[in-house]
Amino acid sequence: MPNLILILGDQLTTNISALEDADRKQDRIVMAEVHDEATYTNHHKKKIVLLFSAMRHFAQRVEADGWQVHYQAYHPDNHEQSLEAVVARQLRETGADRVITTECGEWRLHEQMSQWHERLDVPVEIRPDTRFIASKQEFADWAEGRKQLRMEFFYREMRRKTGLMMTSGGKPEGGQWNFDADNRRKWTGKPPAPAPFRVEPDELTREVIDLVEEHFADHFGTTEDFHFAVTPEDAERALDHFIDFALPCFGDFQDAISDDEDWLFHSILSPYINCGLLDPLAVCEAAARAWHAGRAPINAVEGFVRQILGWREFVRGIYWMNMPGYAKENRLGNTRALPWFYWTGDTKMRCMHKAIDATRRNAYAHHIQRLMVTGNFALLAGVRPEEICDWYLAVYADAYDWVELPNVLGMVMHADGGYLGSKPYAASGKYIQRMSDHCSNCHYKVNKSTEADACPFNALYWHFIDRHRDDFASNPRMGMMYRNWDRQKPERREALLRRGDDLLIDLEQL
């Protein structure tokens, strides 16, 4: 009897475990653009275009290779509105007696799929996702017995496991594991940032763009200037482009923010890695080869590899080890709603406007914009974690729950009480001034704190420090902040707190 092999929209590779030992003459691949998955959050229009187009290209490819494929294209009137309904109909029509799939990336869908064997009355084999360097069990074994989980130590284990940038004697190349201290330069326009990699939409992608404009018109973002890769070949070209033109300067300027440049020296490869068009280990190996060949400095290559081999693997392990309870964490007791300008960009704060506007146009912003601008503001303002987490999940082309939730809830919002990160990434406007040129173009003045035209980040930072003293005063990494706060004159502290109170009351008007 044939098997139904379900391929999800973030599993677009023939190396996916669901296809291992499959019989292309007998088994049937099932793929579907369904309403439930496309609308459970306000997905960016470009994210929907990317995934639907990449899915359609993948389906065409495997069908041309001799596979039987059932593909359901999106239409709001489709009778089958969920993946389960699509699979159920295919079971009835084919007489297949088993469903095979690879584990998904979201607890929401995982809970549903885990019940399919009962609801569909056939065996459902859910295989491990072998695209990750560490399995869920491997991460859990590493974490067992540790009082604190820190990415740096897990990252070193992944370096040892893969041999990436390791000497024959088992030591890290360059004599140290982490070159992050070398990666904090402000970008002033030189060297010039390379143009981003672009793929002009083909006919299939243009059809998807029209579909999204018709049926997802109320979703966040725009489809204008869509230029993402939607095939493995073009994703490989994007990787080559990054290594040739951006990687050499990526390390120095990876934390920099520009008022004029959306992309700077960032790879913009995470959308392709996370949906299956690129293999994460192969991407790391390509970057390491560039260092060995003298084409990129070690601080750039190590920093890039750490994002994938370290952070990406680490947050995935955190997610699956702690769900579903992790999603409900709110240790700082935040109660404020997400300001509406996160959806519109309509704010006088230049850094926030630019980050949100780039997000709206590109379905992308780099990690410092996400962490230290939009994330930092949400942290200082005390936004409810579930609201800011849903925003990040919706607006970025590379966002899936397994990677978005720990990064936002844990790293950005510190809502897990320090489980993922040892201190909150809270900062005043001085940090943004140091790493960007936004402040010189801003309505607010970064060198002021209590006046009506003062940078809101400044007073909100001290307000955050003061109201969470019980949470952080005993944290060794926060001691200097509290000493600085306590050294300020009482009238200065009172003015900062009063300004912070006023800002929090009037967040929507900033």
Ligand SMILES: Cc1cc2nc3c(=O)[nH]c(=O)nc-3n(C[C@H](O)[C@H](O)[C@H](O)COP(=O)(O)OP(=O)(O)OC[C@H]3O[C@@H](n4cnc5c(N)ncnc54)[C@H](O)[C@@H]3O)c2cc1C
Contents of the next structure:
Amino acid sequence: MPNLILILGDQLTTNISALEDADRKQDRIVMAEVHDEATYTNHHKKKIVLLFSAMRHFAQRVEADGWQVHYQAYHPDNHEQSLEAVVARQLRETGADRVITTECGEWRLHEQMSQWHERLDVPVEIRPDTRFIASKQEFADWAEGRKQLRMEFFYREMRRKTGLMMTSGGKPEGGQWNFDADNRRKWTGKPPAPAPFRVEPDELTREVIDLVEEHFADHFGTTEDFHFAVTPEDAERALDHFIDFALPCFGDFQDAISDDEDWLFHSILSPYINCGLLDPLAVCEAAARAWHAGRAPINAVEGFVRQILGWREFVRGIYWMNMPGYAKENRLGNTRALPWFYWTGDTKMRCMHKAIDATRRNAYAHHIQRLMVTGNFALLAGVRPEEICDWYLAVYADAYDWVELPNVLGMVMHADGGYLGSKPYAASGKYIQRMSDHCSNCHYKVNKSTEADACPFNALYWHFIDRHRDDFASNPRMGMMYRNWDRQKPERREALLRRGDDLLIDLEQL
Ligand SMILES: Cc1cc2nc3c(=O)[nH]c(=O)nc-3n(C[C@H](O)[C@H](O)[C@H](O)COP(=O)(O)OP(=O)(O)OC[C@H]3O[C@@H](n4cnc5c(N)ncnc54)[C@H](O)[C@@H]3O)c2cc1C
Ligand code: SF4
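Can you return the structure of this protein in the form predicted in complex with the ligand rather than the form predicted on its own?
Below, the chain from earlier opens the complete complex, with every other chain and molecule after it.
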């Protein structure tokens, strides 16, 4: 009897574990564009185009390679609008007596799929996702018994495990594990940032763009200027483009923000790595080869490898070890609604406007925009973690629950009480001024704090510090902030708190 092999939209590689030992003559691959998956959040239109188009290209490819494929294209009138319904129907139609799949990337679907064997009345084999460098169990074993989980130590394990950027004697190349201190330069236009890699949409992608315009018109963002890769070959070319043109400066300007450059020296590879078009380890190996060949400096390559081998693996481990409770965490007790300008970009704060507008156009913003601009503002303003998490899940082409949630709830909102990060990434306008050229173009004045035209980040920062004294005063990494705050004159502190209160009452007007 044949097996049904379900391939999800973020599993677009023939190296996926569900296809191991499969028989292309007998077994049937099932793929489906279903309403439930396309609408569980207000996904950016470009994200839907990317995934539907990449799925269609993948299905065509495997079919041409001799696989039997059942592919359900999206239509609002399709009878089956959930993955379970599609699989149930395929079981009835083919007489298959087993379902094989690879574990998915979010708790919601994971829970559903783990009940399928009862609901569908056939064995359902859910295989580990071997694209990750550490399995869930390996992460849990590493975490066991540790008082604090810190990415840096996990990252070193991953370096040892893969041998990436390691000497034959088992030491880190360059004599250090981490070159982060070299990676904090402001970018002033030189060297020029490379244009991002672009692929012109082919006919299949254009069809999907029309479909998204017709059926997902009310979703966030735009399909205009869609230029993402949708095949492994083009994603590979995007990787080459990054290594040739951006990697050499990736480290230096990793934390920089620009008023007129959306992409700077970032790789823009996360959408491809996360959906299976690129393999994360192969991406790291390509960067390491560039260092060995003298084509990129060590601070750039180590910094890049750390993001994938370290942060990416670490947040995934945190997610699976702590779900479903993790999603409900709100240790700072935030209650404020997400300001509407997160959806429109309609705010006088230049840095926020620029980050949100780039997000709307590109389904992309780089890490520092996500962390220190839109994230920092939500932290300082005390936005409910659930609302800001939903926003991040919706607006980025690379957003999946396993990676978005720990980054937002843990890293940005500190809502897990410091489980993921040792201190909140709270910062005043000074940080944004130091790392960007936004402030000179802003309605607000970054060097003012209490006046009507003062940068909102300034008073909100001190308000945050003051209102969370009980949460942070004993944190050794925050002690200096509290000493600075306590040293200020009482009238000054009062004025800052008053301004903070006023801002919080009317965030929408900012
Ligand atoms: C609030 C917030 C939300 C985020 N949401 C997501 C998300 O939904 N999906 C996502 O893939 N990344 C997310 N990140 C991490 C990071 O911002 C993106 O991976 C990165 O901006 C993607 O762009 P890039 O490919 O140009 O990355 P680069 O800057 O070129 O980095 C290289 C690669 O490292 C990996 N990486 C870097 N930082 C992280 C990180 N913190 N966690 C996991 N992987 C990382 C990505 O695979 C990325 O492609 C988030 C970060 C923050 C602060
Ligand atoms: S002045 Fe404040 S609000 Fe304006 S760009 Fe600078 S940091 Fe952002």
